[in-house]
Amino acid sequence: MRKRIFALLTSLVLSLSLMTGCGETKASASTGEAASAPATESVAAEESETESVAAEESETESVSFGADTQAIIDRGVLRVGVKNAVIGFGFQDTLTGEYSGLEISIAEKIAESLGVDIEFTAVTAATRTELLDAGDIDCVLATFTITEERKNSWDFSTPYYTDYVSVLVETATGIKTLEDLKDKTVGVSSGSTSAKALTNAMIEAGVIDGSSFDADSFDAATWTEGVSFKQYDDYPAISTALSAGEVDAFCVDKSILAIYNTDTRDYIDAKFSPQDYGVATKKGSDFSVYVETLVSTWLSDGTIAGFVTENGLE
């Protein structure tokens, strides 16, 4: 009797034993499956994270400019020559040393292009290319004017902006056409095509004979054939010198004349020369054909249209 007893309470136990053994089984399983899902899906997450990262390695690399652009990258500052007294082109205020006008808007649009900060340097018609071939700086948009001859020596992008010369007077004076200029001083930027753009108007208009006149050689400080020159580092400098009476004109760009025209002065019945404006880089420079393709899309786009307008030079 004893041994049944024993026998039955040794059958239970060991039949309760397998019970909780194959309990504890199943919730080991069930855990280990909880546990893997989340190892699961940050593995996914990584592998797609580093996808997106290479995706994107492989198209910055895919992105690939010439030696003389990447310079200009690597540098971290795009170095541009602009005016500082050219109100709508390129003007500095005094007090706030901040810039403004339409030069000033495509450099900070091509800066813009490159990922670079950018850095004006004050140029005159005289410095401008000096420092670009010194390599002080990158590029000119300081109402350069594109010439075939400056073709020779420095690259220049499609024309942004054309405009056309003409003469600034003093009311007074009476003047008001090419004809009363005639043996009379005029004042112009060192460096620039005003004088050699006036006296072939004058020619072409017969007021003087020009037989002499040679386009190629011409020489503003030596020619005083029907009209003489003075020359002057800078355009408030010959505004100064109309007013002291120094020189009986101004003759530039209408643009640039139309910051100096007063109440008391007046232009000239005339206006010549059409003056195409042009980005100026170093000749043969890849970073001459970057500026191009942008400038050429600018144009395309309408960007460059709204620069114009915003600086009032419809």
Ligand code: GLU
Second form
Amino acid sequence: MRKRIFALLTSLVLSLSLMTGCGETKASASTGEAASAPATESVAAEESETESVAAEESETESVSFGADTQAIIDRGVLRVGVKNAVIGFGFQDTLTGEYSGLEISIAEKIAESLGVDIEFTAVTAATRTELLDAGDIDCVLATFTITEERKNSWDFSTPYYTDYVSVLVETATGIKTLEDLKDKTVGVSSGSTSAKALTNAMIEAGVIDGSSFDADSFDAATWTEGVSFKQYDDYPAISTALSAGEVDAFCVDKSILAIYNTDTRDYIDAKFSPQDYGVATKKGSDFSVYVETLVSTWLSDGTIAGFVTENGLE
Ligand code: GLU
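Would you mind giving the form predicted together with the named molecule, to go alongside the form predicted on its own above?
Below: every chain and molecule of the assembly, starting with the one above.
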């Protein structure tokens, strides 16, 4: 265990030194040390009597954490916003209450590195940022797509997975392509990238003219040129609206749509707008640096690839 901790410490210090230069090395060292934090001070005190161990301990004791990361360690719990109905990413078993998926595995590994427990909060596209901004959660691993616009408000790690947007319809409607969606009403989640992605894909496919499309000012609530949108607070509500014929289609990332693809439904023949998922943290927080170091390490050492396979993703 101790060897693993020190290995992690070394690799984290190295990567952060490379990323940010000497100024940040202290914070990164603390990152690695976090791994030993759980056994914490009582262990350190006990072992200080043994010389060889004391020497080793002093190495870890000399490091400190950034204030945001230290606050999580002091609390003893990492609070993570996750999805609860996205199979393979963030899914909660309704009987056992257990969470599983790629994002759960990554979150648990971050908590393990910090040496703290983990607490999951189920979030939606609409609530995840509010909870993060309010400080109710420390990070979001919830199919949260990295966009230039979002980067102005939150820090994102390097992407750990890339999905695409797609569209689910009732098969009986005969809607099969982007062309068939012309002048239809599409259900999307509030706070998601979906409406803009679909409008853009329809413009690129030549289905709608799009001369008035402006990516920066696009608003799903007011767009009516060739397609219009109804926004919902969560995905079950869109699924219900699709069954009721309140909307003609349900648009979001394919990973999210999977659970709503019943026998009477089909995806249209289009997959567009790559969605890079990153771990989101408070902008400017030292915890962002901590998380980025871990994620980039786990991307290069195959840890995340292993989680992707274990969770049945490709
Ligand atoms: N991944 C997309 C987004 O971040 C879809 C919404 C969602 O994650 O629920 O906007």
